[in-house]
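Given next, in structure tokens, is a single chain: the form predicted alone.
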Amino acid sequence: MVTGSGRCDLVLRDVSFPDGRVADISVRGGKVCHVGAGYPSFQEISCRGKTVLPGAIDMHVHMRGRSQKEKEDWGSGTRSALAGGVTVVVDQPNTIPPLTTPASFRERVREARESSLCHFAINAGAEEGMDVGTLWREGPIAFGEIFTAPSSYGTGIRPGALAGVLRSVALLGGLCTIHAESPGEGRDVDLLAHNAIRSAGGEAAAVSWVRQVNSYPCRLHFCHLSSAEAVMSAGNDTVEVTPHHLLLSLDDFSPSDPHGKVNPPLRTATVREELWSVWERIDVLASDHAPHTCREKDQAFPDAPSGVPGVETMIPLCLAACRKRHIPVTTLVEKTCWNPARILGIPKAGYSTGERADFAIYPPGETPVRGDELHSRAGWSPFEGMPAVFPDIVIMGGDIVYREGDFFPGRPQWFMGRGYIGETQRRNGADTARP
């Protein structure tokens, strides 16, 4: 309903529905108002012959920030994913220190809500001994990535302790987001040996184990799963795929080029094809946004960081992708943004009335990625040259936030999970609240 002055904030005219229907949306306080013939309003965009879609949330990104700022900040890495179409970054806990304190997670949302261009929520992160219970009503919204072995700037959790974990979650009503390997012997001197170390098969096994050990049960959600068997050896537990597992192979590097390094690692092209046939059993793609780089990435194979960015590209690649393939693009909506939504209790975006509106408009063709274009300070891109349709525009609870390369203020929003308890219940001392 059009109120106040007789005017929506916005108009986006001529949008073209992925079910084929064109219509207008207009936009009042943050959230579409109507969809049809669109109502007066103080500025229109024409989006006839692009692509509009609802603002991703990516949900599994490494912010770095700290001691790591070098690498990434909240500021360069949300300029990053709104450049990319992502509106919504959920921040991963192996940071420097890792967020397992209720006094490092405050530190955390602090930064972010002094920098953050985008919405923004946080993990917390899990290991033995934690008080669950106290970080819960901090606010992060899962707990997660826990490792089930070492990887870069995460350690591994003893069985015992992660089945603790699991049931202290459970109690709670939360969801625990799972990062699942179980690497071998050998020495990792290149990405064949990095593959046949950290293989698909240890990662399938590692998934089944996850779930063995979940006997109470806890909400599971598996993090960028690298193959097929993994996929398929998560149940009816909910499961994530980056952009890079789908679209590049060892093949795509020379052996020793450490740019390709990464956990789980990038695997043959065969398994890279086997892939993309479980497409349908895949709930999310995430892009596990990892930035190091370009002087940390140059080093010798066995010293180099495992990582790659992938924030700004995960949209722009997957969208050429599903152009190429013919592959509906609400598939990808629907595990970018809706599925993420639902799986992380965020408030969708979308085409409907209530809904929030952000969104994303895309042109019809194609530019090749180019990583020192990007935003993110990693400098590079293990994309490079390949096709992306990145955004034109894109709008964040109805403001434009971005316009073929600038940026302008929006309003970001922090979505903290359901056992937060604020700060007025915290200085009255609410210490035994539940949510």
Ligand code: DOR
Given for the second form:
Amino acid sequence: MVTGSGRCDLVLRDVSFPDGRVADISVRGGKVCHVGAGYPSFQEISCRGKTVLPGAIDMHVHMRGRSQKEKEDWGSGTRSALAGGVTVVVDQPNTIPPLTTPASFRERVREARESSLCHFAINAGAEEGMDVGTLWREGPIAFGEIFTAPSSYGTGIRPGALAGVLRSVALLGGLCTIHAESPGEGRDVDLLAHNAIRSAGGEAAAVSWVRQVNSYPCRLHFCHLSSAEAVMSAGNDTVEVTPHHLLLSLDDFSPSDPHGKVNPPLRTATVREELWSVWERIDVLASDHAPHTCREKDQAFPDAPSGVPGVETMIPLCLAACRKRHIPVTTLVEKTCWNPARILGIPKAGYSTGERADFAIYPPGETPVRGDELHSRAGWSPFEGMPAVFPDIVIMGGDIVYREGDFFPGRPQWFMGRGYIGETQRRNGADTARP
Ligand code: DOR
Ligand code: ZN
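Follow the form predicted alone with the form predicted together with the named molecule, if you could.
Full complex below, order starting with the chain above.
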């Protein structure tokens, strides 16, 4: 709170709320301290005529780094995130080496602490015979994505092993996130074959199979589902969908073009359109930002890696799509801010007093996506030329961290999982951080 003649740090002036109300948002100490008439402040931003959204959590990104830093690293990946209105990224564990040991997880946290420009959380991997409890104490926010079948840098887990991991994580009260696919046979020579081999039916079957194996049960989240059929087979577990499965289909690329190669694959235009029909059932939109270089994507189809970059374009493309389809922007905020926060246990960013003061301010107009202007090392985008609304200003913890192409230092935080035990507690013999 602001007392006496004290000033707050920042006021967002004339913010239009999703319900039509207009008010000022005052910020102090990294949090919203008042909503109404703005307090006296050291800094003001006029938001008249703009869309002000809470900073997004992208709960599915691959920040690469280490031997893969040509594709991306924490610096380039989080610049890309901020320039797209994302203030929290959740890194996936299929790194080289994978994040399945306490040592590799700890090293990943060190890398992120050193170079991330935005807030972050990190997932741990899961493999047969691993010590789930020890890894849990390092602070992963979730286990997964756990692969039911091999994908880029991800090894498929054996059914028996999966049941064991789900049980161990359930006993800790944790969350497992699942990459559900069940590929069939065939020669993976182009986008049509890729879609047929790693079919939407196989994906839905894998979702059902994982739910059956999950007998204890563990809390589950299904990553990047590519069809309405798969979404509807997830029962009451949470589901995530990507902008590429909502906005692209395989016929947007020439059949042998690996730039459209991703797991799960791009589907037909009909399947893509059906995915919009279950918009209300979708808990989370995440990008599955999986950058590969132009050189890697220029190889012959069977040799090129799967994955597309997307952290910077997720909100800009979805905001433009919501405007075009007359979808309430609040539903976009639920799927990219509030639901991921609830699912992962990250403090909420939003428009109310006490919430994390992460915001992105978007102009009324649209600009086309230009891959070579994005900040990812990938240097290309599968959404080239599509209409998007990029933020002018991004605020993280009350600090302006991005303004019209320029980045400013902020105070990135690590959102660790509930199991985390710090060095001090460890020395004092603590067994769990938070019961
Ligand atoms: O296409 C994909 N690429 N799907 C995944 O599950 C992994 C990702 C990657 O890391 O490249
Ligand atoms: Zn995946």
